[in-house]
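As structure tokens, one chain now follows by itself in the form predicted alone.
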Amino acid sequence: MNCIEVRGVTKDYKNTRALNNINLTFEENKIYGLLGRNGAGKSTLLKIISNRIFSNSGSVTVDGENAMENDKALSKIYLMSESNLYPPKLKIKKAFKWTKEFYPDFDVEYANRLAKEFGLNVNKNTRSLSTGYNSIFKIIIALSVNAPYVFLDEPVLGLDANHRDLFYRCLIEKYAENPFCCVISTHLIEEVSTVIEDVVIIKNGEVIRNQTRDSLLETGFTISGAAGAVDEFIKGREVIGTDSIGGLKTAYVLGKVDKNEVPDGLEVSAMDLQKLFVQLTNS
């Protein structure tokens, strides 16, 4: 099976452990959500996988080959990161042509078509782009490289609602026509929850969840109502967080619940991905 395997990866910065013994597999032709709070280690992990920085221990393999300084393995990976590594005076249309030199499957025609859809002027140079259009430029590159493994680190930074919607639509259309492994690292969990198939949650440099989105959402529920009744109902259950307003209370609970056992006056509902993420990653 073609995949990227991360085994025992640990990364230290002076006295700070950014990643601690990470073990993950990113399979081909799947869309993953890589979720975590600021400083959780998401970007560090993506940079190690793409060989931009090195881990203190552990290994990364791409389709069975060690990725460390291995051009063949690394040519299968494209990382869209916060940094724009193109020369500042390079025009967008020239950037498309140069990218094809490094990624032979880069689709220049498709990139130009996306540029029109997003309203990106290909005669501008990369330095002149606003934060939003810099993200759009990097998105277009990422969707056009046709690499088997594409990592998107905060891809919608600075994008307005219309452009974010267009990005997700283009991603799904691209994936439907030619499936590939896509890993989206983002803070906009509610937006991405309908796009991703598998979820990896990192907290303090460690993986705390790694499963399909649907199975993760089935691990818990929300119970709401009068505070006293909620407190009574959640006794002995695994509560990961609560919210209170006046005399009303909402509890976020891991485990299964039979709706027939819920007393009158209390409301049980499924937990959405963003609420579950927030409660799992609270200190």
The other form holds:
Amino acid sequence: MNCIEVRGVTKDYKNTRALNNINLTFEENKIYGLLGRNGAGKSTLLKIISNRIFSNSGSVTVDGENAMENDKALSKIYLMSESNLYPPKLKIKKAFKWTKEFYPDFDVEYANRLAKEFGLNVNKNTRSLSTGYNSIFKIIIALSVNAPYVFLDEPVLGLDANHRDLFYRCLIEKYAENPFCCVISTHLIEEVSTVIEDVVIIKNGEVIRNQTRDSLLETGFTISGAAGAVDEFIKGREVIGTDSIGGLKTAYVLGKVDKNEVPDGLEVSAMDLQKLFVQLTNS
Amino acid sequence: MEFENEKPIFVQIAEGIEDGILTGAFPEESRIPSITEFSVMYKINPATALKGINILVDSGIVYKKRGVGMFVAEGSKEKLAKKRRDAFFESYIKKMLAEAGRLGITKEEIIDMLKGE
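Now that we've seen the form predicted alone, could you pull up the form predicted in complex with its partner chain?
Below is the entire complex, every chain and molecule, led by the chain shown above.
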């Protein structure tokens, strides 16, 4: 099967280890959520995969070929990141044509259509955009590029709720009609949780979770009620966090629970992806 | 459709379509929206929408016409109504009795409430 394989990737910045022995596979035609707190190493990983920076050790292969300085392999990858790599004083419509030079499958017509939908003026200079429209400009390129592997680093940065909504719909429509591998790195976990199929969580430069969203959500639950009863119930279970207010307590627990074994007065509920993420990456 | 956390989304998609069939929004022998339409509308992964619709295909509620789309099978409404009736005690009555028990409401009081409705 076609995929990007990251094997044993380690990256050091001076005295700091940014990534420690990362092993991951991104399969073709699947949408991934790449989640992690600020400084966890997400952007570093994406830059290594797309050959913008180099790792200290390990390898990245694209459909079985080593990606290092390999134009053929790298032409299959598009990374939308915070940096603007376009020359100054370039109009957006020129930027679309320019991108087609590097990505021959770039769909200029589709890009112009998206620009209209998002209200982006293509006669503007790429450096004169607000934070939100800068993101929109980059999103449009990423959706139009038609590369088999598209990495989106913080795609919705600065977007208002309406534009975020439009972005998710455009992404899903594009993906449903013409699937590709899409890896979305974001802090807006709730919004992306229904869009993604698999979840990768990075903490302190290491992968701590890598599985389907549905299977991950099944690994935890919350239990709440009177503090004493909750404490009694969670004895011997793997608790990843607690909240209390007055005599009420909520515990976040890993593992499965049979609703019939829960004593009266305690309430069990499923954890959503954001809660699970917060508890797993606290501390 | 608003998603909740207690059930996987693909199950909620299947139940949402069932609701549509029961209310007549999707009449028997009519075409239901495509996987793409469902996915875009609810902002969900197409694989999730497919998984939800496949529950209905497997149980014969919905059938596929190659190249045309997916249609509500004849007799689906009655079939679903029966399934929901069978589940009514488990999904509604039992929960109500549990809450009534916690509040000290007797069965007689519940019956009075129902009569007054």
